[in-house]
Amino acid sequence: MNAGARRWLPFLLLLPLTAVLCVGFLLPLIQSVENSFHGFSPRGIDRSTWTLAAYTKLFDPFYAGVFGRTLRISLIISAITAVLAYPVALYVAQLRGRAQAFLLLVYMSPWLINVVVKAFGWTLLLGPRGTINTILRTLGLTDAPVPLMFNETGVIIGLIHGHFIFVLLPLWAALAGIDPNLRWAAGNLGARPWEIFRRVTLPLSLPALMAGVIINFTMNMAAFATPALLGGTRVQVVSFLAYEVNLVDLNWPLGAAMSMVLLVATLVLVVLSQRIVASGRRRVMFEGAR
């Protein structure tokens, strides 16, 4: 094989995947962008008109409230999951052999179960006559069932359980890959355990933590089954509303506008969070160097 053929071989190997991505992702995205600027009629998309009516409608208090609720819930879940996952990842990374593999399997097992099955399982735990309320009443801690379903609490609990692994795995990989000699050297220089964590462990694991939080956040923004089953119509999120707009009302221009706004909002938040974390990491490493 000559030099020219070797130079083009990687591009030829990428052609099938590129074609699949263009047909399955890029073209539908372009079509959604186009549909969002068309009008809506009882017959469907009015392609004879170009308008911003779909985007203007999203400023209605109802739609703006749904977007705000989705953003708030996603941020809360991402923050709680990060706080819960970090100590678990620290502990798992210190284990060796079968113990580490067993714990990782335990934490991964909920993700291997269908999301609808997990949501129905949470209904048995969180319902008015569920396990948690039964225990609380048996212990005399409550006289009436605690509302844990069909509200934001139920949605947050269900999504934390379902998306926990996406923060844990990147953190575990990063923490397990840190050279133990770095901590040993810091201790040899007089650093206390908290200083070792703040100046060595945290800066080196911060990119993995950010990656896990971003994945968690994007999945929370797009979650459908868990909010629908644990939140119901009382806690509508963007994914549930998009389902109703697209498949019940058949208002595809409005549904396309919702998807575009959700995509742009998610990308903006991801970029901002990456910049904030990068700035924080540089500040932590600068303080550590001092």
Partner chain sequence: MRKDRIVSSLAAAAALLALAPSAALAQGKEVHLLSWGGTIQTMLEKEGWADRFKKETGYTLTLVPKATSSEIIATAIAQKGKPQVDVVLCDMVAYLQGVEQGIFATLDRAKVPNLAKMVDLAWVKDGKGVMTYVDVVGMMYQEDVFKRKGWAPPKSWADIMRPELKGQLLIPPVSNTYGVYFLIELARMNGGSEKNIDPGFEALKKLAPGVVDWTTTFAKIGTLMQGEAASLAVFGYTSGFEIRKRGTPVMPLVPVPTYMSPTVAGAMAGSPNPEGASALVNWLISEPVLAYRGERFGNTPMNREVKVTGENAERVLTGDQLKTLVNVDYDTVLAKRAEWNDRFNREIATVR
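By rigid core we mean the largest C-alpha set that fits within 1.5 Å across both forms. Remember, it's a predicted structure, so these values are computed and weren't measured experimentally. Positions refer to the first chain, counted from 1. Compared with the form predicted in complex with the partner chain:
The rigid-core alignment places the CA of residue 13 2 Å or more apart between these two forms.
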Second form
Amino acid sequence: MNAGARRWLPFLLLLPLTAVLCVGFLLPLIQSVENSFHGFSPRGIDRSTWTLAAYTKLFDPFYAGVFGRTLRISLIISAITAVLAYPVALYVAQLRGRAQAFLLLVYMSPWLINVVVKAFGWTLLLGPRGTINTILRTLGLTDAPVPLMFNETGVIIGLIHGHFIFVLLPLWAALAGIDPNLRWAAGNLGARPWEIFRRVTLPLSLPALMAGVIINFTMNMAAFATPALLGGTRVQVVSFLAYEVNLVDLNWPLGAAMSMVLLVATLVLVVLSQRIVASGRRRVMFEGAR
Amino acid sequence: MRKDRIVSSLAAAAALLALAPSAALAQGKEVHLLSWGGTIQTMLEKEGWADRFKKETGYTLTLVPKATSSEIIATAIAQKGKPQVDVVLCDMVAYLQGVEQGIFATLDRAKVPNLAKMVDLAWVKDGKGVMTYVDVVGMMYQEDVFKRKGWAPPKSWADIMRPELKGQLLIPPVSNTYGVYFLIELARMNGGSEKNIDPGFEALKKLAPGVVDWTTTFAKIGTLMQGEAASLAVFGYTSGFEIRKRGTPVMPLVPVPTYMSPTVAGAMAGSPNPEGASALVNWLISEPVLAYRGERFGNTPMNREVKVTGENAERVLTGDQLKTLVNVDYDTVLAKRAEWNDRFNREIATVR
Amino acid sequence: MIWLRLFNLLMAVFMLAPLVLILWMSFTPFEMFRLPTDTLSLRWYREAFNYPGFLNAFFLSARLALVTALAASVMAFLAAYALVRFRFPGRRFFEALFLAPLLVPGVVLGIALLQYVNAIGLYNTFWALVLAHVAIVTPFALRSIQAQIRAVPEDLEWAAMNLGASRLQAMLRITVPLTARAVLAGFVLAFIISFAEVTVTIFMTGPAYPTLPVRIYNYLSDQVDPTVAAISAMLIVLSLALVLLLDRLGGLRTLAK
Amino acid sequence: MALELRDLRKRFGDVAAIDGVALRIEDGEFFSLLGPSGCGKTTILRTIAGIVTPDAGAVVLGGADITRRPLHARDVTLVFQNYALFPHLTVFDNVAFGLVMRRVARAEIRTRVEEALALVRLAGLGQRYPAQVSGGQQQRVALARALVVRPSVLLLDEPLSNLDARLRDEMRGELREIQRRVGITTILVTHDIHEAFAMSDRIAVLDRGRVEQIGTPTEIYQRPRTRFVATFSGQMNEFDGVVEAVADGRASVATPAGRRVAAAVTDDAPGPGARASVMVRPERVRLDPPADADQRLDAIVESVTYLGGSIRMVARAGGDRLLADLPTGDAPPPAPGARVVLGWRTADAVLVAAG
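For comparison with the form predicted alone, produce the structure of the form predicted in complex with the partner chain.
Time for the whole complex; same chain goes first.
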């Protein structure tokens, strides 16, 4: 139904953003895709030859391993974030307006501080002689410092902290938007609180949770500063390696190929997960009908 | 209505925005220097050296600051063929990568008169660049910690292999300039060389489990040393002094054989302001600038005529000392850089 | 309920811990990132103001974030409107395009942008930064706006048009006011993200436009004094003040719809 | 102004929502589109308003083809089923919206909006928001908003369906009254026959995108032309069979059970040999029929239900089941099991072709 709207109207509305994205994103990216198919030597990119060398190099077990680690860490972070964010969203959603807004701000606060500076804050907190280890030692829980930095633990803590809000926001919006009548109706029909949660609240908030987790996941996959600063060389993720390859080796074709593979892999995963969610939602509804 | 108030305050903000002065680009009389933020930026912008340059030459000096030599050279290469900067100042190894990609012009002796005053060593690749000052690769250790634990202070490169230092080390990775020199020294120490780097990697592999972090920046080393997360670090000699000066009880030392880490300046080929570029390179290797670097940071000037005085003077290398420094085979380093870095990432970086 | 509350308190502590530490450390008398023990000092606040670069960078970042957030929220609104209200060929392509900047590592996008912007002669201009930042923040602004437009019954627009409004008038008089909260939320999110962006900006920004995060990043490359902690502390206080102002204007509750 | 629909067609995927509709609505007429949900009546209304573009056919208003005219330039206003009141505007601003769009002078807007609010008995509520008034009041705001611009045609999309029963009855009368006073051509979409009968000058009964019959309420109710119209417009006793003979404005149908039933017919009725049904409304069936009731049946009472205004009797006559709505009188109705005679006049029976 789109009478009264001329056929070009949607395109006219899309034009400004598309134009900006063309210059600010698409065309540079296309150039970088082109780079990924060129040869490389210490003398620079050889634009006269076309080759798949950069891509075949990525089949190497080492690069595959780095991709695997990136994927694994990203998934772990998203999973933990989802589990942690759900109760927080539940709590925030039932607060009154102003308290709600202030609490959301607390969760948004990691963005108010520069990543690099924040990393120094983490060093003071997580380092071998940092606040947490000092507390643990004072309580007599450990003798040797617990390694919380320069390993995956550090990266996971840092990224859960950094990307928490992207799961929390949509989830909170969905939970706050659920008609309380539905819960009352379920209770009225004899459902206990846990049942109400499982059969009404959870299924209704699942799409939002999934949307948040997907954004969170893609951000984890592309994160650079936090893994570099909290994980160091020991936790090599794709972005970190892409930095080294692009800047230290100056091998732009390989760097571009890496990001292309990362982009495509993430996109595929996102689309796949959306499919699974769609079929999962049908199942939840079916179960609910039983 | 309160919605109106939000809208009107947004509108007011937008109006302010339109009135805000946009940084207009001064044309012609401007020279762009692509280099580090940090101390260089402080020197130029806070301590008034950019104004001095303008007074002396008439050019407005604008710094394009980056965090690392790799970022500096990547920025320069991205502008290949259509550069927007005139002069690049960064670490030797990264600079040579730029030379290899053909982004630098040959310096003109007539337009850069100070070149005549430089030591012979300072010439880079037939005049594609010039070393301004050098730092040496050093170590720093926590005096208090060593005393407390009854360990002997380290003296030589070999001391780093001592078993009690396991879990106490901060070492720069091979992607870092100091890390490259350290790798070469490890190779030489174990009977290898730039051309036979395997012994170096074997030694790194032995060290790897005892490394707290493969650290690339001065700031991170400072923080970790201060928090006693580690007690021995390999890095630039001057950084050690800087950290000590800021109240962390580290003792810097320079083991023999000594490696220098030069800072190189040069002009971009096809730069928008070639005259200004020559003037800036000339100024960067001039006496006052290099004397300042020497006095403030203990950097050794490559200009023969610079006299360094003050507390750091004793750390500045003499002409004779300069001759004893290790000659690194830069051609090999350059050809192997990506390969070594790749190997480090594969074999060493994740070992614990 | 008590458990939920306790858990939430714990999470809030986790969220605020590094910030509080930085705040605390900004009062250190030492020249390193070190927590003050017996005395507090304001020396790093003085340093922050003595260093001309930081103040200018702050204003640049604020200006950039404001322009970016304005442009992004307006353009994201128009695009979201088209995506929600119309069925047309290529719709999914546009949706994917608007979300894609989220998926590309900043390092790669930064270098690609540097080359491209240099090639088209936009290097070292304010607008190059705006273009890049709009691309980066759009995915965040677009989502919530899209959802909110979907929540406005289409019949309201039809009713307006039926009463003589053109589609544009219907959009401006009906859909815009009814989605103002989401657009405002998108604006705030875009502002925050643009203001904090480092990875892409480091590479592509020219010398005339070093943003505050880039300044801080570069500053920490070979110095380590707590000036940046003082700056961060002031930023936290400033954003708190802004939030309170927004609350006075009634905007905070609109954020939390 | 008169409105004409010429062979209007619209498909949504496989479904023909409008399947060749042709209508003419006279100036000042109150016209209803009546049909079950999904019959295409709302789509027709939206096509007139310009929200839906038809695949074929034309909408002609006062002699001008407005099929392709953008909806904001049509001079036809619609009261939406859910009213579509703008939640962020006051009642006053909602009503004023169309006038603002027409760039009417401020002072005139004020007087006209106040007039319109007075017309729908909402004077004084102008500064409230839609959420602050009751459902019936919302409905009247929507009506005022549509009327204030003095459109050529007023479209009403199930305007009473969201109201409770009492309010609905009240509004029905009020709406009709307002329409008469303003004298505006009005099209009502509804699935409620009582609503359509009570308000309309004429009615079009729709089924699956097609017009089944157009006529006055009396014609629709008393002389339905199709089986669908007959059964949709109320209860019917049906006798299915084959037409035996047609003569003198009456036709007789033989049922498979051997019964002969007659009905009054017009010229276009099914001819001899056609399968058809004779239909009689229950209230036309009499107990102990008077002499003029020429159709008679012996039946046994099955059940009797007291409905207040009438008594619904279900009886069985051979294989046929009969409904009769009898007036409540002083005499008690026959008990279940009693033998009775039921009858009606041929003139009260209609003949429709077999569905």
